[in-house]
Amino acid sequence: MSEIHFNKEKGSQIKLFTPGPVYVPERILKEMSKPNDTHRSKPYAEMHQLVEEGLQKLLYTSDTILISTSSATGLMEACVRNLVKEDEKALFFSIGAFGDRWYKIGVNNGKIAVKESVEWGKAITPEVAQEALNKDKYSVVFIQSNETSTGVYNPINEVIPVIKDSGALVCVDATSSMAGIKVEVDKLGIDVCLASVQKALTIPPGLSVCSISSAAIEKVPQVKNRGFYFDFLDLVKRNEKHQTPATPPIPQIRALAAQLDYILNHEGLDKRFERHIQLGKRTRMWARDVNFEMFPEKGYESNTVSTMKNSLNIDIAKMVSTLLDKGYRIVNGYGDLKNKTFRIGHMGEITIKELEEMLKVLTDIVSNLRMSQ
């Protein structure tokens, strides 16, 4: 098998079916190559405002939109540092590696952090949420909408109302679902809904975004030791001028402005969400036909990333590397799930036709690996 190396002249020629970063179309890359003015200029502010307005439409919200020069993990930490006071308790729901990461962020920042988790592959249901909330009083609750490591989608439309009834603020990590799965921020009363751009938003990494409610903004001044780089008050203040506190990756923001225009005015939100539903269904059909079991509990499978059990007991690493030789990249299981599962990302600008072409190649590879057992 050949090795894939850094391509200095042409860039990567691999078609990505990964949970992120995802394959970026040429039209987005061309936007990033355009010249830009400085981040304190009027042209930049106009572009920044376009991103704010586009994200408000995408998230069905009138809340303030913040842009951060970081991965989503940065905004996850910002939520912890800005919204949890020293004497308050924070509840972290976890269904996988990134739920565990958010809890670890809480612990490492010295917060009174409580983790409520379920077996990987299962979801946080309203019943699980209510049972956890009955145990104590929490000021803020943290939850993933889509757990990238397990391919599970939490039923947030049913869970968040339970959380809000407790009086807590709720922060949602929508990193691998924003722009792929419909999230109605205002309807649900989400206080912070965050994501990075290298997944369903289809922009190269380096940027994260969030909506933030007035209730969350009002609480921030009550919290001490918020840090400097991710101080929500500073971000909000600069945002009033459609700027960021520090120099942002302007090419990514230009690309995001163009991509939001494409999503809203060319593909359309309903069609985009429906396409991701069909991508999820098609991948699950393939898994069934090839006799792979889905890792998520039935009914909670993600429509942006599918995680399959290694129920055929084949060499997952070899399967992934052989597919790479054919020009496609999928990924092994995450962390402790390595070789026990594998993941196929089907988010962003991936079409059903492109997915079908990759799955056809993957089917032959799986068949050959089974024959060699």
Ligand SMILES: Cc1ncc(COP(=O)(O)O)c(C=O)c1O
The other form holds:
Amino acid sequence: MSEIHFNKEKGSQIKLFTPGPVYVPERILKEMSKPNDTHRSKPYAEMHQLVEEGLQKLLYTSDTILISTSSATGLMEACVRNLVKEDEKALFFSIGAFGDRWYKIGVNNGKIAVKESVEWGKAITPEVAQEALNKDKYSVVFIQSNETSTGVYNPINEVIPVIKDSGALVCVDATSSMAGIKVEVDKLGIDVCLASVQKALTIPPGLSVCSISSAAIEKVPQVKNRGFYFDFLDLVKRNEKHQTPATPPIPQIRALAAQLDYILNHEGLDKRFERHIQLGKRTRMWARDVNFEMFPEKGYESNTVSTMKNSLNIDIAKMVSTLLDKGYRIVNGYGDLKNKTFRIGHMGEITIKELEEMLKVLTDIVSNLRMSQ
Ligand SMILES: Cc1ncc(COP(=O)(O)O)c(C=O)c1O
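For comparison with the form predicted on its own, produce the structure of the form predicted in complex with this ligand.
Full complex below, order starting with the chain above.
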């Protein structure tokens, strides 16, 4: 039985198969524990620049890269505050909890926010996008690549060209897919592509990153009431010196610089994306073999997080807690989907072998729960 309580000496021994924060290997934790100079020093600026260059390669872009001392929600709010003028309309596509969150950020910031949603489990297709865009003129459009609550991956390679044709700026929340699923920022013309680092980038939480296009940067001065902490102009200006306006989580940035080097030069991007494709496929095969239906519509299943319907009608909370006793954490469904679905995260550094070991244990737990029904 693994340690499931706070352990002052050893830390958590649980292997996380979660949609973030994810399991972080020792090599990254060690990187975080190295001593650092201050955030106004030359060594810091060099490290910051390594992160910028690494993320440009990861996102296939020459756009500016910003580093934010916040989780992804902070950058989601920054996009709303910095890019939508008070008399403009913003369109928020929502296919689940995080699409709803972005819309709510729009509303709470007093913006003219319009939400276009589809039934949870479905994706925004180019047809759905076109229909929504035909209804009105929008200046900025917000969309998730991967919706972590439903395990749906929007077909952004087809949807973003439709949005760009409308003349709007487009912001993509790639939180639960960046570094797991290929996103080509320049090819698609994405204006802001953001994520926090505790998901497929595999860094402990506390930091988020984004690319930002010159068109987006040029718009910022026209927008009033941008606030202070998340003012893109301030972030961009400081970034020119490879710094952040306020004190950043330096250990996370050090770890991210090392992790990007690992991703780009050790594992390699193609191999990394292929590993995530295989992790997704293997999880869906397991679900089929055990008789759990996938929650997402066929063809739109995510390769970083799988959401399964509770089609066996078993006690999901018990399944999750029994697996936890064996040293692995998966998670129940999100919000209203609790007990109706459950989720397995398979992103970051998880290998096929590790996934299979966990699924083997989970299969036994599911059979026992079915027998005791
Ligand atoms: C798709 C998506 N967007 C946004 C968020 C919010 O991220 P954070 O918790 O880093 O603010 C999450 C978190 O799970 C997410 O999965």
